[in-house]
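Just one chain follows, in the form predicted alone, and it is written as C-alpha cells.
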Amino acid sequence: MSGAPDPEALARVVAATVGDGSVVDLRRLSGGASRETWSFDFVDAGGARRGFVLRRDPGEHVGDSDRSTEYQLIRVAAAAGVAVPRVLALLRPEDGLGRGFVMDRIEGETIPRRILRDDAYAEARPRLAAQCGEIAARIHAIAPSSLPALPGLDAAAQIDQYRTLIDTFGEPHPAFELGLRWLAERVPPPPARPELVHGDFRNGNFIVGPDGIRAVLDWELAHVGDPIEDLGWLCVKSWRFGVADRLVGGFGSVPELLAAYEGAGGRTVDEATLRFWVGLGTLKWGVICIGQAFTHLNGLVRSVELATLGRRVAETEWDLLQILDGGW
C-alpha cells in the first residue's frame, strides 16, 4: 500500500463505529519504511471533531509483527489497565486501505528533547521514572494466555542473533565483540515463566503531557521473554537524549524506577541483572545503527537520517565499553 489513504474509505471505517461523518486534516506523522502513521480528524454529522490515528503496513509485511498483532496487543494491554490509546477498528481487505488499524489520538508530546527540556513538562519530569515502573509492572503482569501469537526471545537467543548480524556486516567492531563475550558470561537465569516484553519501552515511545505519561506506543517489537529487558532498554544511554546523569530515560533514577516497579507487583531486580540488560540493549542499538547505515549505503533506502544513525555506532561502542568497565 503506497500513497496517502483514501479519506472517504477511512471515513467509512470510522463511521461503522461512531456514525456518519467525514475525514479532514489527514497528515503523515512518520516516514518509516516498515510502517506508516497517519493523523486525522473525524467530523460527525453534528460538526463535532474527534482525533484518530491510522497505523498501517506500507506494503507486503516484512518484520517482527504486522498491525493486526499490534492491534490485538493494544486491546489486551488496555484491558489490563496499561495506558494505551483506545483502538477503534482493524482494517479489512474490503476497506481498500491496506493492513492496519485505527486508534484514538492522544494529545501530548513524544519528542524526547521537548519532554526533557521544555517548561511545559517541568512538573511531569520528576514523576516519569516512577510512572514507567508502574506501567512496566502492569505490562509484565498480563497473562501470557491472553496474548496473540508472539515470538519467544530470551537473552541467549538475542546474543546469538546479534552475533550473527555483526558477522554479516563484514567489518570489524572489537567493542561489540568484547561486549558479546561479556554478555555471554553473564546471562541471567531465565524467569520461571516468560512474560510479555514490550520490546521498545523507552523515552520517545511515550505520549507525555504536563501530568506525565498518557500512553505507551509502538508495540511492534513485543515478544515473550525476560521482562527486565524492558527496564534495561529504558536505561540505555542513547535514550537519555543528552541528559546522561539521569539513567532512566534522561528524567529519573534507577532507585525510583525499581521501587515503583516492585511496588506495583514487579519482581525484585538486582543491579547485575539490570546492568546485563542495559549492556545488551546498548549493543543491540549499536548493531541496529550499523544496519541502518548499510541500508543507506547499499542504496536500498537513501536517507540522511539512516546515514546519520551510522555515525552513532561509535557512541554506542563507547557506551558499551563504559558498561563493561562498571559504569552505566
Contents of the next structure:
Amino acid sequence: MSGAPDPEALARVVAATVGDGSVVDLRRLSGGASRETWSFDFVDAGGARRGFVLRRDPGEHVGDSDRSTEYQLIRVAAAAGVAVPRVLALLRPEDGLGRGFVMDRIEGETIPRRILRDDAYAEARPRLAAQCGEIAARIHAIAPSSLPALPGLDAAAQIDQYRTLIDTFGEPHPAFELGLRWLAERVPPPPARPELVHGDFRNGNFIVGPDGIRAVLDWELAHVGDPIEDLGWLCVKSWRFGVADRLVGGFGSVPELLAAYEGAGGRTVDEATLRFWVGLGTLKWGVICIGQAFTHLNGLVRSVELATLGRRVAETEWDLLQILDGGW
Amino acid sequence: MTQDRPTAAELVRAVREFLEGDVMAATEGRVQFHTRVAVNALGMIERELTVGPGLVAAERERAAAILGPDISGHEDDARELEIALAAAIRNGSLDDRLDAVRDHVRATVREKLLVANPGYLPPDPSA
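Same protein, different state: after the form predicted alone, show the form predicted in complex with its partner chain.
Let's see the whole complex now, leading with the same chain.
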C-alpha cells in the first residue's frame, strides 16, 4: 500500500460494525517505522464522532508479519483483562486497504519523553512501574492454549539468533562478542511451561494518561518463551529515554516492578535473572539498530533516521558493557 | 590537492546550521523530526572529521598490543583489527587476557561515542 488509505473504503469497514457514517480527519501518526498507523474519526448518521486507528503493513510486504495474529492476540489479551485498545475489524483483501486492522483510538500519550517529563503525567509516573508489573503478570498468565499460533523463542534460541544476525551483517562488534559469551554462560533455566511474552513491553508502547497506563500496544513481536524477557526489556537503558537512574522505563524502580509483578501472580525474579534479560535485551536492541541501518544501506528503505541508527549501536555496546561490569 | 576553505568540517557545519535554523523553523511533524535527525548526523560527521583520525590511531595501537602475534598483515587497518578481535573473543583464543580485552573494548566504544553521541558518556574523571 502506498499513500493514504481510501476514506470511503475505511468507512465501509467501520460501518459494517457500527452502522453508516463517514471518515474524517484521517492522518498518519508519527512513529512506527515498520507499521503504518493512521488515526481517523468516524461520524455516524446522528453526527456522533468516535476515534479509531488503522494499523497496517506499509509498502511491499517485508518478511512474514501477520496482522491477523496480532489482531487475535489483542482480543485474547482483552478477554484476559489486559488493558488494550478494543479491536474492531480485521481487514479483508476485498476491503482494498492492505493488511491490517482497525481498533479504537485511546486518548493519551505514547511519546516516552513527554510521559517522563510533562506535568500532565506527574501523578501517574510514580505508579507506572507497579502498573507494568501488574499488566505483565496478567499477560503472562494467559493460557497458552487460548493463543493464536506464535513462534517459540527461548533465551538460548535468541542468543543463537542474534549471533547469526551479527554474522549476517558482517560488521565487527567486539563488545557484542563479549556480551554473547557472557550471556551464553548465564542462560536461566527455561520455565517449566512456556508463557506468552509480549515481546516489546516498554515505555513507548504504552498509552499513558494522567491516571496511568491505559493500553499496551504493539503486539507484533509476541511469542512464547520465558516471560521474564518482558521485564528485562522494560529495563533496557535505551527505554529509559534519558532518565537512566529510574531503571524501569525511566519512571520507576525494579523493586516496585517486581513487587507488583509477584503481587499479581507473577513469579519471583532474582537479580541475576533480571540482569541476564536486561543484557540480552540490550544486545537485541543493538542488533536491531544494526539491522535498521542496513535496511537503509541495502536500499530497502532509504531513510536518514534508519541510517543514523547505525551510529546508535555504540550506545547499546556501552550499556551492555556496563551490565557485564555489574551496573545497570 | 588542497581544497579552499571552508574545510569539509566547516562546510558540514554550515549545512547543519542551516537545517538547525531555517529548516527547523519552517517545518513541523515528520519532516521536522527528520531534520533534527539530519542535524545530529551532520554533527557526527563534523566530529568524525575533527577527532576521528586521532581516535582511530589510538584504537589501532591498543588492538595490536592485545592481539600481539595473532594479527597478521592488518596492523594498519582498524576495521580489520576489530574483525580479528571479535573473532578471537568468540573462539576463546584471548581468554587468557580477557581483562585487557574488556578494557580495550570499553575504550573503543567510548571513542565511538565521542563521535556518535558524546553526551551519552558519563563525565570523564580524568578530564
